[in-house]
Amino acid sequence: MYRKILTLAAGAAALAAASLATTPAMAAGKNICVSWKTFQEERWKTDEAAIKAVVEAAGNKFFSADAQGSAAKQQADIEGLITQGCNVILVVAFDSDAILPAFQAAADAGVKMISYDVLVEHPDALYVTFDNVGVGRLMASTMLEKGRQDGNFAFIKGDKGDPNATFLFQGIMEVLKPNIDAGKIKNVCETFTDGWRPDAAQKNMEQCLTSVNNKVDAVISQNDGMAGGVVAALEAQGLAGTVPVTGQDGDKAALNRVALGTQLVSVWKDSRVLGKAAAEFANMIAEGKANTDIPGVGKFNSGAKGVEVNAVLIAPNPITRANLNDVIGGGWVTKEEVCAGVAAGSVDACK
């Protein structure tokens, strides 16, 4: 359960919206340090940027580390983060488990440490993200209003090991619930995909299509990278633009999928404002402010373990073809990168 939620729209004005107060005689020459997953996925690069403009515009130190896609590396480059001296780590776990022995040596060191969009159920640690059982909430309800209510589904998720595949899923059947129950949809494939890699995902959608006799009539799948190797495998079948297909992140791609007809929605979580929030968080941390007292915190105990932690959650959008204006007007992505290969007028953001 969640108490309360920082609520930050997507979009320029957003970004100037959600600054947040910091701690008006902020000392300077904090070390302020990242674990990132992976470096390979788009979104990050974005959020790397937020946060270190963030941190270095208040004289603070930024430090990264990109696990790579392993657990066992991100546990030793947190553990080189705490030896460098880092005073708060910011940690986009691979592996919300396995990351546990890292959280608690950090906790042992006195390094401060905030789960970054990924949940660790550690009581000592800061969690900033979306609301992901929001947007799971968002992507189904988004394929009842514009895409089908009705036929055989098919669920893409993310990887086992990342809670944030289960939240969105949550968040899903909590809106499907009611038609599958009703017998107006079936699910006839759910599967998890390792390290919600594309590739991966258009295996998955694959073995999908052939298993049921191509007759998919609509996909979630949890995220952008993903999506789009739903949609690879959709158009080896000639599927593609007549199966509606979620996702999430706002990735270029998938903005320009949404425009050209074969993606119906991707939920847009601005990373820029994720990133400056848990930037501006990090600097109050460093300098001595408890995560209670953290502006917009909640109490949030929805993780697999039940484990309470101080939590901000963030709004998403969900962007469909009638309101792709939100992301180029915000200088998320340009007109051109939206509307490329779109039939002239087919479009009203691409007119």
Second form
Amino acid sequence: MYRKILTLAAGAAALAAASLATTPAMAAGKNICVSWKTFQEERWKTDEAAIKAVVEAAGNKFFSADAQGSAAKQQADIEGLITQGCNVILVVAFDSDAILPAFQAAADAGVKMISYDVLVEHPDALYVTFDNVGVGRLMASTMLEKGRQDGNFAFIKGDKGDPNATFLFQGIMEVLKPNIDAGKIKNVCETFTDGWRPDAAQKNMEQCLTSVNNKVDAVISQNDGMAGGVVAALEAQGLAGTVPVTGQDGDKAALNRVALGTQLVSVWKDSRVLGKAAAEFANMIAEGKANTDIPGVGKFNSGAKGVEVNAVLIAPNPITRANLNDVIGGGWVTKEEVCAGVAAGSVDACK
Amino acid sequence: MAAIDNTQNPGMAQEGALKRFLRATEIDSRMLGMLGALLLIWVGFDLASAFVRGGDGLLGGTFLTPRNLWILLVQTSSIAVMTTGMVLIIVMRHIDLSVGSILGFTAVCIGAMQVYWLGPALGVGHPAIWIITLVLGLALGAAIGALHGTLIAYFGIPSFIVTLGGLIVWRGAAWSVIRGETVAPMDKNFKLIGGGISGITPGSIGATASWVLGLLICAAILAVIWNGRQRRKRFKFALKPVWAEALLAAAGCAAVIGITSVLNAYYWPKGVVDRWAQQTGATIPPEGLNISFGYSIPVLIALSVGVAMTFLANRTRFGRYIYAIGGNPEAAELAGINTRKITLMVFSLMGMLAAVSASISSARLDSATNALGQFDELYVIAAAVIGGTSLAGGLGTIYGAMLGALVMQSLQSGMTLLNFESATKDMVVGCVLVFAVFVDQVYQRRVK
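Please supply the corresponding structure for the form predicted in complex with its partner chain (the preceding block corresponds to the form predicted on its own).
Starting with the chain above, the whole complex follows.
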């Protein structure tokens, strides 16, 4: 295995050396580089555009490599980027353990690393990601601010095998706990949903409504897909639009429901925001700023190995009827998609 | 479906007389056992939920309420439709692991056709949309099934492998059609297939039509029994005693009328009635307005598929060939049955049934996602097996498998109603599957 990686690395280094002749590595601007795990997925293209814009606006140069879903190729990619003269490398790790030797190699060569979106537990790397526990907190706080502060709450959780479902629930409960303890909020149904499947969520919601004879005042659904199932179940009881429902992901169908009023909020992790922030940090680090001096930086040690790293957790954006304009445009979703079937004049963003 | 419903009160027969009673009425004792198990589950859940929260069910719980039973049948319909095809596949000593993925793929294609193609082309809500997409969806399902069937029958690849491949391929295909997005909303007429309410049009036929249908089914039961008796006379077969025939007819009709009245006792929820009054300008009397749901469209689809498939399996040459092949493939082939062609057709039929279920599920959810139907293959196979289909081939009934689907869904819905943890639910369902097959084995040995 190691031999294979070494040969690959050597090959990549040779390639990189060849390309050195054509890339002005020692030009005035710094070189900011990205190693993608798989650039085939739609979303990373959005991230790259955002990163590239910020990097080039600061007079720096942008390079990227695509590991095409291979841990070995990503290792070689990073070796190559180091040789190529990158000052800072952002890495979306395909395998966060297998990539550690490459991170060490970069640290040894004095190249700064940012683990982008995926945690790599290397003490010298800066971790930039969305605040995933915060998503749960945001769902709950939006519910309290714009939905309901009291009454019967139903909780439709994600797959029981996915740690994210539990993280989200922790965040949700943190915010709701005072009202639960005060007896204002009653937890009437709480259920995991196999595979986060919308149709399973629909069945769970139907059973929940039957068990309490429709006396449900609010539904905390952990993502937009399941929220779709929840709203279908509410619709069948003529309750859609009167019972606020949460979600996350900024699904097109969910944003349409937000405009229609059948879903209260979709917590949106805008990858452009993440890319922009990470690129700004990369520029700062390239100029010599230490990881600990980055604005908003904190310590993070909730990874599998418990290694403490410096991290910036970006707050996601809770999209409600009031700020639908934030998602419209920018290539994510069109006004027509968001506003399909919305009564004229009822929503500002659809005017 | 007549055969299913005609066993309401045999429990009253004396233990010693039970055998004589079964012989006289020719009721499948295995089916009787399953109905007993179902009854036990229902009563158990209603009692348990009475303790937890209380409700207005038959025994004070929330399970045996018209509302829960109505929803239970709708929730069962998608799996029940597919399991009728799975019985025939398992009877032929094959397996189809791909049904859940075919469901997902066809649902996504139907959704994409409605939202991205026909919606903009014909105008959203055009009355032809649901027919075109339904027909194309069924054709697509049948084509995928035929492809699997060809690989199995003519290229000799084991069905386990072909459909395992299909399980992975079609799930991936479903993702790539819409890049993992959710397609919504479905066409407003198509939505009725799922039994939900589209605006103020419910996906069910209402009280009057339900009673008419119930009486028609009742008449059909009588006709089938009468016809059977005449045919036995003609061929000089032994006749059932008249009291047995009368009992079957009475029990069957009583069951149909009972089911009809339960389904009619589930009324439109208040929110929908209000919306209906608002849009039609009707005034609601102060004591409220009770509008019955009655038979829902997905349940009617499942019932029709069940009747059609039973007819296909028992009364057509195609169906008898399937059982012949399952009993002994070599003998069937030597007897001149084109086993390859039959295999191809059965898999194609299975694909089409998966597409029917895709229509029901996506219409019910009012959207199509690539996760739709995930793990359904397991539930479909489990329902068939619980319903008495032998994995060794040759044995299995359509109505048994559909009852098996109802048993499985009853367990799941009941446990959700009681707020069971989802891990517990999985463990119970798994144990029930193994236990059902164990009981069946013991029974088989006893009979021999």
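Remember, it's a predicted structure, so these values are computed and weren't measured experimentally. Positions refer to the first chain, counted from 1.
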*Just one of 131, 293, 95, 165 is at a hinge of the rigid motion between the two forms, so which is it?*
131
